[in-house]
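A lone chain, given as structure tokens: the form predicted alone.
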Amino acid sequence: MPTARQIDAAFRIARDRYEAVGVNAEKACAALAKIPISLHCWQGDDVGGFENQGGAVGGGLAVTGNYPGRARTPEELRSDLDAALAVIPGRHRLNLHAFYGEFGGRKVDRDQIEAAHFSNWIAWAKSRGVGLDFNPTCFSHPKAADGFTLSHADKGIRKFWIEHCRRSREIGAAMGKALGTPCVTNVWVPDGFKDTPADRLAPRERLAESLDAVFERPLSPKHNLDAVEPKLFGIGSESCTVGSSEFYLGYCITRKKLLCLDAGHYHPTESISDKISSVLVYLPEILLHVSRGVRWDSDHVVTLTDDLLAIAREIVACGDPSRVHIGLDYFDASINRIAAWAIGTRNMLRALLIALLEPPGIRKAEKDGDLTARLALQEEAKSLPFGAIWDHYCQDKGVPVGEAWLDDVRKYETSVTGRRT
């Protein structure tokens, strides 16, 4: 591994190279430090939760693999998150699902959850300077067994899920108030048809009516930001997803909610990068769920692909990264779960740094109508020494440089997760 002196020397050379093309690398690093990534709690326990409902994950979700060391308790999950955050540069957030509450061994159904059930999570986040985001859990429950929740034809079932989502918003607001940073509370429902439906309109009208009931009570945006998430299809809802992209785009624009763009929730030939600027024309803020689909919404660990680079570039190019709330959403039980968090988050940050280091000459060439120069400069930028800037950023933030983080994860596996049975 390089020494601190070698890292500093490489950084100075790279800094000078970027300065020659009009980029201040130190300012880019400072800008990156202001962009939090919301880590998803469900990577640590394979979307199991802690409410002991005893059902399968469901809702179009499937976790594959049986790598040892899955977190079995809230304490183990928080310990694992500490291990992941220790190798990720910067200060970030945690995204919690509602069934990760702590219920003291009692059966508390989802229409009865309260902020008190998340007091330990709030205390943990406060002690570490971590923000929290939240999600109602509208799957893996007897009242979601047929694949419908907020759009269900049964009014009683709709009422149950409306109350669950209402309480989730209240919990999100309590988190935001306690931590001094708004909680993004994101509503995703699995509702859809496995085969061709006879009526698509009625369930969508019911979904809109239910969402209006969920959001009926205003909450301070200082504490809570509401988001809704579309999907193209899921396992068991291949023929029609009630909450489609078009449905939720219309809902967000008319109801002034954040639209969640999930990288796996569109056709495999689509990329959400092009959608970011489109929706920011009409919405002040949006939410991203960054994952990596392989042939379908398979939620693989985020890698430094062209798609990820394009997403990060659009976040930065739109001028104000704070308008885009970035969360990760994948679950891989075939590899070390802490490593999965670290790989995905570090790649998201790496992609953002590359975007922040983009030479301004590229935009100038486009503005001047010199498309030849634009393409040439875009290609030349790919070989600029961003790796040396990234290594310096990691060293500056006190986390391992290069692959050294894997040694820390392996040590934790040997002493902690590897001992779990």
Contents of the next structure:
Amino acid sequence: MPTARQIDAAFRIARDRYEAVGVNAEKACAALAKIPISLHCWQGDDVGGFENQGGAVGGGLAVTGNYPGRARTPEELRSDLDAALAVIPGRHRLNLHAFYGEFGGRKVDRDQIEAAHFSNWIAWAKSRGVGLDFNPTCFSHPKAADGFTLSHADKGIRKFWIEHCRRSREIGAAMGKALGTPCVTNVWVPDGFKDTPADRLAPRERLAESLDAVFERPLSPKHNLDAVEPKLFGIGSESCTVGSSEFYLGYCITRKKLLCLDAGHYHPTESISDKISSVLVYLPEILLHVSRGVRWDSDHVVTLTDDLLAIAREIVACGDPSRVHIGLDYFDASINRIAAWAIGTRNMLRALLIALLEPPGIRKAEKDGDLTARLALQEEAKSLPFGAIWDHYCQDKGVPVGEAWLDDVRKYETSVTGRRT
Ligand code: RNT
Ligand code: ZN
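Moving from the form predicted alone, what structure would you give for the form predicted together with L-rhamnitol?
Next comes the full complex, this chain leading.
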């Protein structure tokens, strides 16, 4: 492990190197500290939730792997999140799903949930200085078993899910109010067809109508921001997804909602990086689900890929990162789950730091019409010493530098997660 002095020395050299290309590394670090990442609670327990219904994940989602140590209770999940946050620099957020409520052993159906069921989460978040985001859970439930919820042909089933989503955004608003930072409440429904539908229009009309009912009551944007999430396909809904990209883009523009761009929800050769600027022309704010699809929407742990770098670059290049709410969305049960959070979140931050350290000469070359210089500078920027800036940032924020974080996670594994059966 490098000593603090070595980290400082490397930082000073790197800072000078960046200064030579017109970048202020200290300013970049200060800007990074202002960007929160919303950690997805569902990485900690394989999208299980705490309803004690014993229901495996549904809705076309698949979690694979059997690594020991899954969180089985809200206390365990909070403790695991503390362990993850301890190795991630900066202040962040937690993204909760409705079925992570605490129901005191009683059966509380989804259309009965209340903010009181999340009071321990709110207290935890407050004590950690963490913001909360929220999601209705429209899967892993008997009323979603045939793959349809808000667009269901049965009015009673639609009503049930409308009530669930309505309550979810009220809970989101209660969280936002209690914590003094707006909660982004994101609606994703699995609705879709395994095989070629005869009528694609009616379910889409029903989905729009149901969503309008969900969002009927205005809530202060200081407390809650509504988002909706499109998808291309899921397991069991390969032929047609009711909430497609076009469906929700239109919905968001006409209803003034946040569009959620999930990195795994498009054709495999499409990246959400190019979509960010496109939708920011029409929408003041958007939500991202940063994920990594491998051949399909497999939700692998986020790694430092070209795709991730491009996403981070666009968030920064569009001028105001606060317009883009960044959430993570992956679930890997084949490795240590706390490590999965740490790896993905640290990578998201690292990608943002690289974006914040982009030499201004690249943009200038484009403005000047010098495409040769643009490409040359883009390529040279790839070997600038961002690692030394990142190490220093981690040290400055009081978290382990480099792979040292893994030792901390291993210690926690030996004493806590590894003992769970
Ligand atoms: C599913 C969506 C959705 C979920 C979470 C658990 O394809 O990406 O965001 O992953 O709500
Ligand atoms: Zn998602």
